[in-house]
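What follows is one chain in structure tokens, specifically the form predicted alone.
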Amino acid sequence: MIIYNKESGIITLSTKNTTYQMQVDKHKYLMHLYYGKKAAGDFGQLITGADRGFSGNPFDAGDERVYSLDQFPLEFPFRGSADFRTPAFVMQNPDGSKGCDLRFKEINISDKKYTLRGLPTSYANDGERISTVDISLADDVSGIEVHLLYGVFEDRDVITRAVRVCNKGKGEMKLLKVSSASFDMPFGDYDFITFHGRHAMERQFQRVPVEHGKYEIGSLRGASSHQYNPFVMLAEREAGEYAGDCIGIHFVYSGNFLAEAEKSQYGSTRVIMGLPDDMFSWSLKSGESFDAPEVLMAYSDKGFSELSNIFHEFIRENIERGYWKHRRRPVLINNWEATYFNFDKEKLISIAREASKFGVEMLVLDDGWFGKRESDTSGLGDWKVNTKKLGGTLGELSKEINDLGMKFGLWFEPEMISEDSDLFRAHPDWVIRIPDRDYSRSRFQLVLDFSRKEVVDYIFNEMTEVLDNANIAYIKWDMNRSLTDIYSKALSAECQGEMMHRFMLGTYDLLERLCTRYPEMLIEGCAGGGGRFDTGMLAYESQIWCSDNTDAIDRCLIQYGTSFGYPTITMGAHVSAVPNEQTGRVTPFETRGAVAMPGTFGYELDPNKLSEEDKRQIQEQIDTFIEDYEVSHFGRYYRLSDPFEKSEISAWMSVAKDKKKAIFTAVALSAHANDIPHFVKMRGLDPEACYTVKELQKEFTGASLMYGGLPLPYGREYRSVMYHLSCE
């Protein structure tokens, strides 16, 4: 619900459990008042002013020396207001000056969700309560208008934000920074929670205090990156997993980003999320407009767990779309770690035939099926089936796989091109590189300039030629290189700052066209594993390969961090062979299955090389995965331990919405002689109900399991337990 009180200037956005409030003040500046637990009333008392040295005053404030934007909580801070904190918006005028004066112009409220040109956004389902408000701020001198767009999903407890900049003046303006969301907390001590990492160790939990100064994370790699995820949290110092105030912020975008947290000289905290000011500029001619990507925001006064579950449900219901939204994803086997590039038709059929005996539902043919591609140094861009290597057409191969009762999937890396490829030799101008300079190498592959429509059109036609001539049910979309040497031959010198964002728009365009043409296609995202794991991609890709690291113990850490912002149904997770390819670690087969089962689930191995006991476990794992799916992937998710703080165990559970069923999993990360007992308290159960734990053949009250806990069995390192709870 959205209420605008014209007399007081108060704008209140309300969801089921939260209130977000702004105010248009007497000088028509937009102030941020409050975001938190649902509350009635006017929070205007939170704006306080004083005559402070070196804090400037707007011209029309006259002799009001207590009125300074340098100390007030602003909703959308801009450069040029005598506010010396980090701005959300910076523009350059035709005369080279970098300043504007954004004042409230008008407000429009509707019951339809806004959309953004060329960008993924959340959406409302039929029957959902949704309100949208468009607050326009204008700079009368330049003619620039900034439209702050808010979507209020009342029942989901989520507020979305986006920004549209319109040039209604006569001159050409240049946008230098356009953030999608900003808010100021006038007082309080907070922590900034982010998820850092690297290739094969993504989304590691990190919590730092917001002290005086500025803390920021982001990416300039052309993808949201392995290094930092575009999901952050602002939490009160005492907030934890199950108690305390916290705010979560998702950037619905898959390219460069910047998230900032700053504590001012007067103790206020400013948080900003959006496009970075580095490697970005956008020329805006008279009559043109620019849409900045969407942000999702949610608040919880019950700690991180409640915040996570708000986002989990929202992503499942209001970001993901299409055929696979509510369907169980097929159990697949990928040939990559089984064969790498060394495969032929006979080997693929052998893997599929053996896997089909255990109930595996899809074979995915990974890299190496096209062009001259016997290693990662050639062939990208030449999306022509290598019929010699496959012993026939892809259509023939897919039919043989289908005849085994399995679906067939295929790997692509659409944005990339190898130096050794026919496409590069024909169109060297299609790659991203700076003219007359040597370019950076990465796997001897370069990046196609997807800011150019003709390049995107070409790749779309090449991909559809393949997809139209075989029965392909799944695409694995990979991206194995960061963008460097940024330059596009299609853009003028003045517009080169647009290239990175235009590249992302081209990628979204290709994905949108594929989703439209093949509405039942399951697309799994990948960028060297989890290098582009974000809500922007999840609008097109139903799942994302969580990490190239398939080691079960490392995956406990990776999936723990991922779970703060993303639901299990989006996490690509497989059982791989041991010793593990990435770490050399040997873990029990049952543990590898227990860790992968909360994700999309599949196998990354050659089943012909497994023992009979391992083959038996595959059948059991698949049966369990299918039986548990509704609870494990659509239930409420609880992190029961912090594997970073308490390194001995990792534990989690999923609970059905009606609380009648639950699945508890724990993994021993280390072991010691004469070990101490480890107890884990469960969450989310009905304390009055009596639960039967199937594997223990015992009954417990929900209260005893939640308030007392359950001792884990003694065992060796890397052992796992999985308990199924039910009550009637």
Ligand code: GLA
Given for the second form:
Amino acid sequence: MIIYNKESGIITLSTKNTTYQMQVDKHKYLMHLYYGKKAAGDFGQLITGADRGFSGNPFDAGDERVYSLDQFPLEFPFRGSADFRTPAFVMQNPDGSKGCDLRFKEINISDKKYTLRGLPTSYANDGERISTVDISLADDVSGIEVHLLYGVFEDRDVITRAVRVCNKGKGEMKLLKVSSASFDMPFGDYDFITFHGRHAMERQFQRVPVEHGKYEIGSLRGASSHQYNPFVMLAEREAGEYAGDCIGIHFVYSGNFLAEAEKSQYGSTRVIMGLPDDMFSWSLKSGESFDAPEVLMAYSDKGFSELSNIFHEFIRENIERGYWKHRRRPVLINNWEATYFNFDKEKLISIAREASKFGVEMLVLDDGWFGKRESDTSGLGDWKVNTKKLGGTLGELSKEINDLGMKFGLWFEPEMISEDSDLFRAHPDWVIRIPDRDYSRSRFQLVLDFSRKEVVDYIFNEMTEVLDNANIAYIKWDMNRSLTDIYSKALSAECQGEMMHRFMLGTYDLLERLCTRYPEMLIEGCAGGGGRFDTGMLAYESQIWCSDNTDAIDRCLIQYGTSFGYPTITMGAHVSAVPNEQTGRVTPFETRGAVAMPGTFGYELDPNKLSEEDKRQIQEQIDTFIEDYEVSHFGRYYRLSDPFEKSEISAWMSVAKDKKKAIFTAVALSAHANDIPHFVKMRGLDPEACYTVKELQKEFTGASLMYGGLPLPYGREYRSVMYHLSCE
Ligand code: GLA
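So the form predicted alone is up there; where is the form predicted together with ligand GLA?
Up next: the whole complex, starting with the chain shown before.
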């Protein structure tokens, strides 16, 4: 619900459990008053002013020296206002000055969710309660209007935000920073929680106090990146997994981003999420408008677990779309770790045939099926089937796979090009590089300039040529290098700052076209594993390969971090061979299955090389995965241990919405001789109910499992247990 009180200027957005409040003040500046637990009333008392030295006053405040934007909690701070904290918005006027004065102009409340041009956005399902508001702020001198767009998903407890900038003036403006969301908490001690990482070790939890100064994370790599994820949390110092106030912020975008947390001189905390100001500028001619990507925000007074579950539900219901949204995803086998580039038709069929015996439902043919692609040094961009290597057409191969009762999936890396490719020889000017300069290589490949429509059109046609001529049910969309040497031949010198955002718009355009043309195609995202794991991609890709690291023990950490922002249904996870390709670690087959099962599930190995016992387990694992799917992928998810803090175990569970079923998993990350016993307290059960734990053949009350806890079997390194709980 959204209420605007014209008299007081108070604008209140409310969801089932939260309230978000702003105020248009007497000088028509937009203040941020409150975001937190649902609460009636107004919060105007939180704005206090004092005569502050070195904090200037707006011209029309006259001699009112206590009125300074430098000390007020603001909703959308801009450069040029004598507020010296980090701005959310910076623009350059035709005379070169950087400044504006954004004052409230209009407010429009509606029940229609906004969309953004060329960008992914959340959407309301039929019958869902949604209200939106467009608050416009105008800079009278330049004619720039900034529209702050809010979507209030009442029952989901999520508030979305986005920004549209319109040039209603006569001159050409340059946008230098357009953040999508910003707010100031007037007081309090907060921690900033972010998820850092690296290739093959993504989304590691990090919590730092917001102290005086500024803490920022982001990406300038052209992808949201392995290094920092565009999901962050602001938590009160006391907040933890199951208690305390916290706010989560998702950026619905897959390219460069910047997330900032700043504590001001007067103790307020500002949080900003959006496009970065580095490597960005946008020329806005008279009559034009610019849409900045969407942000999702949620608040919980019950700690991180509640926040995660709010986002899990929202991503499943209001971000994911299309055919696979509510469908169980097929159990797949991917040939990458089994063969790398070294395969032929017989090899692929032998993998598929063996896997099909145990119930694997799809073969995914990874890198190496096209052009001259015998290694990672050549061939990208030449999406022509290598019929010699495949012993025939892709149509024939997919038919043979289908005849085994399996679906067929295929790997692409659409945005990339090898120097050693026919495409590069034909169009050397299609790559991203700075004229007359040497460029950086990465995995021997370069990036196509997707800011150019003709380049996107070409790749679309090449891909559809392949997809139309074989029975392909799934695409793995990869992206294996960062963007460097940023320059587009198609843009003028003044517009080069638009390149990286335009690249992203081109990528989304290609995804949108493919989703429209092949509505039942399952797309799995990938960027060297989890280098582009974000809610932007999840609007097109139903699942994302979580990491190139398939080691079950490392995966416990990676999936733990990922689960803060993202639901299990999106996490690509496979059982691979041991010793593990990335770590050399040997873990039991059972543990590898238990860790992959809460994800999208599949295998990344040659089943012909497995022991009879492991093969038997495949069958069992698939049966369990299918049986558990509803609970583990649509239930509530609980992290039961922090593997970063307590390095001995990793434990989690999923509980059905009606609490009648639950699945509990624990993995021994390490073990010691004469070890201390490890106990875990379960979560989310009905305390009154009596649960049978199938594997223990025992009954417990929910209360005894949640408040008392359960001992884990006496330790052996890398062992796991999976318990199925049910009650009548
Ligand atoms: C990336 C992916 C892998 C695999 C290779 C193929 O590294 O993350 O899963 O597809 O590319 O080159």
